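One chain is shown next in structure tokens, namely the form predicted on its own.
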Amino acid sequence: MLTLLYKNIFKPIAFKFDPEFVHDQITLTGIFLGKFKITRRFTKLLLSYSSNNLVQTVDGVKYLNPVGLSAGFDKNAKLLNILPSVGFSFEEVGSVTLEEYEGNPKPRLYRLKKSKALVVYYGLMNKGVKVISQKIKNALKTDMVIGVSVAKTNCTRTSDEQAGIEDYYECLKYLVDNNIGDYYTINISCPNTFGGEPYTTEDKLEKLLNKLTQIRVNKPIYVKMPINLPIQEFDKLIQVIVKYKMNGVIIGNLTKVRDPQLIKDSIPENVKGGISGIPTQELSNNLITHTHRKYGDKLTIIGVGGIFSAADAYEKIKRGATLVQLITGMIFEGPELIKQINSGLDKYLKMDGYTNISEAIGAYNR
């Protein structure tokens, strides 16, 4: 019923305002119904599903079902007391940068309705670390994950390479001096910054992760991978990141090339960015069964790119993602999409003999 009203009757009418106003508008919603008991009990009663098949521990954390809200989303951590309402069990809060970062010149969201896809431009805007990691301190206690995925700074002091990678640092550091966070996101590859995406090569994410593992921390990190490098290319930075033990990489961020057989749409000459939803989904599909098949020994996978459905959560699952993080699918799909991901992933275990999701991943590849 949810879903139905919301296609039918919220989608329309919200579709025909700019996506960036009606982005601002839900979050002032979640941020008035995660104030109260009742809106948040009422919530959690239409939107979550919880099975103990669907809870695992990953790199010492607990996670009660494996779908989380993908990082761009909730910028500032406004949203950390009514999301484990809606029935995510973890949030990646950021990207998270040192200083305050009011973002791109607008247009930087623009909705592609035929692809089922975004184009994304807002190049890291957030209020820095310091108001960020605060407001991470005064959120209610709850069984939900808390990630901080952390870039650099975005502009033209940092696009130095040595200047951004003292940014990261700083950046992760405040975070860790402050036990800020469950888990960490090295963000190299947000395309719409000063300087691209610098830390891509094998050579300059070398010296980043060099400089970042002089911090000493007792929390997961993982790397946030870019999706259009040619397999060699992307190779060579997994090897880095095994070298300097990171816990895994997170597949993948927005796709830079404006594929016209995924692209159905016609995107206006202004609008700039990278493209997030099904245009991404076979690109991070293979990435994801390349990366499990030759480094799952070694490195957890998080899935990311056009889930829409729950068939789309367990394909990036049997392929080896052990979590999967969505934005896109839930603008398209409505709130209710995490609750029937969830309830969908406990029938297609069951169907499959599974006892727990753990069992289930990376099964393609057995």
Ligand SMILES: Cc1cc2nc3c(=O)[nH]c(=O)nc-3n(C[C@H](O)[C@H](O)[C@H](O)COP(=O)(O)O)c2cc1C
Given for the second form:
Amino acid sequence: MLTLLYKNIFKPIAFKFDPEFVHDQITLTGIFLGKFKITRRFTKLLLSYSSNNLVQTVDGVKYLNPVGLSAGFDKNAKLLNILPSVGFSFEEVGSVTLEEYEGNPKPRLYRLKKSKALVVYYGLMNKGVKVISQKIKNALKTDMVIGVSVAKTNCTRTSDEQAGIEDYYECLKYLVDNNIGDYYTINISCPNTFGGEPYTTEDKLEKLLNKLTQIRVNKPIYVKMPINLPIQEFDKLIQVIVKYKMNGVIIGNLTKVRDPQLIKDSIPENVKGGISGIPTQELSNNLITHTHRKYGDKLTIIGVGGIFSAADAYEKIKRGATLVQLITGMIFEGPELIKQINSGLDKYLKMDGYTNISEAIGAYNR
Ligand SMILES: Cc1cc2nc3c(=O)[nH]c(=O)nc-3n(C[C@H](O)[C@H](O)[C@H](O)COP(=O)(O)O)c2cc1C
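Structure of the form predicted in complex with this ligand (previous: the form predicted on its own):
Time for the whole complex; same chain goes first.
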């Protein structure tokens, strides 16, 4: 019912407006709904789904279901109070950087309606680690897991390799020293920054993780992976990640490739950025299978990219993802998608004879 309303009334109107404006209005609505017990309860009644079959403990952290909000939707941690009622078991705040960045010039969000995708060019826009940490501290304490995605401040100063590493280090250290968040993600793969993606080569990632592992962290750390590298180079990054005993990888970030087979909309020349949604789906799925087959015993995999249904989420889980995240699917399908995914996963588990979601992880690779 809600999905019908969203798709037939809200979306046709909202999709006529600038996507960044719509996103800002949705954020304001979320902040409002998160303020009061009654609005939180009502939202939960409409949107939430719970089942013991979906509960699992991953790297020591308890998740009520496997579906999270991916980094980039709630950059400044404004939605922490409402998201548990929307049905997410976790959200990744950020990406957060040491210093504030006001974002790349507009347009920095562009819809590709036919391709079910977005072009994203925010370039790590956020309020900086101190402001965001305070927001997290002030939020209601709920059972939603809070991940914090850490990146380097987007400015010319940090395009120098060593300065960039120091910037990541100070940001992560601030979070750890102030006990902010339940897990951390090192985002090495934002495509829209000064100097490109500087830590997606083996030697540079080695230097970055060598420095970051000097911080004593007693929470899980994941690395957010690029999805456009040749497999040999991707593998080399994974080997560094295993060497530095990271808990896992998030596969993965936006695609930089404008594949005409997948991108059916024409993109104006002034629209720059990485692409989310369906064009990332297969790239992400193949890398999940590859990583699970080779490193499944050493790394937790969080699968992201083009999840628009329970079937899409289950596919990633059977390929080897322990948890999944999404953004674009929710924008195209509406907020009821999270409930549909969780209830759909519960049904799939029963159909396949599993009693818990953890039993389905990597089922294709056995
Ligand atoms: C508007 C928007 C902003 C994003 N910003 C970030 C970010 O700051 N950090 C990050 O690691 N990923 C960011 N991403 C990438 C998403 O977290 C995700 O990896 C990607 O969109 C694929 O998932 P989806 O198809 O479900 O959207 C962003 C994506 C979108 C759509």
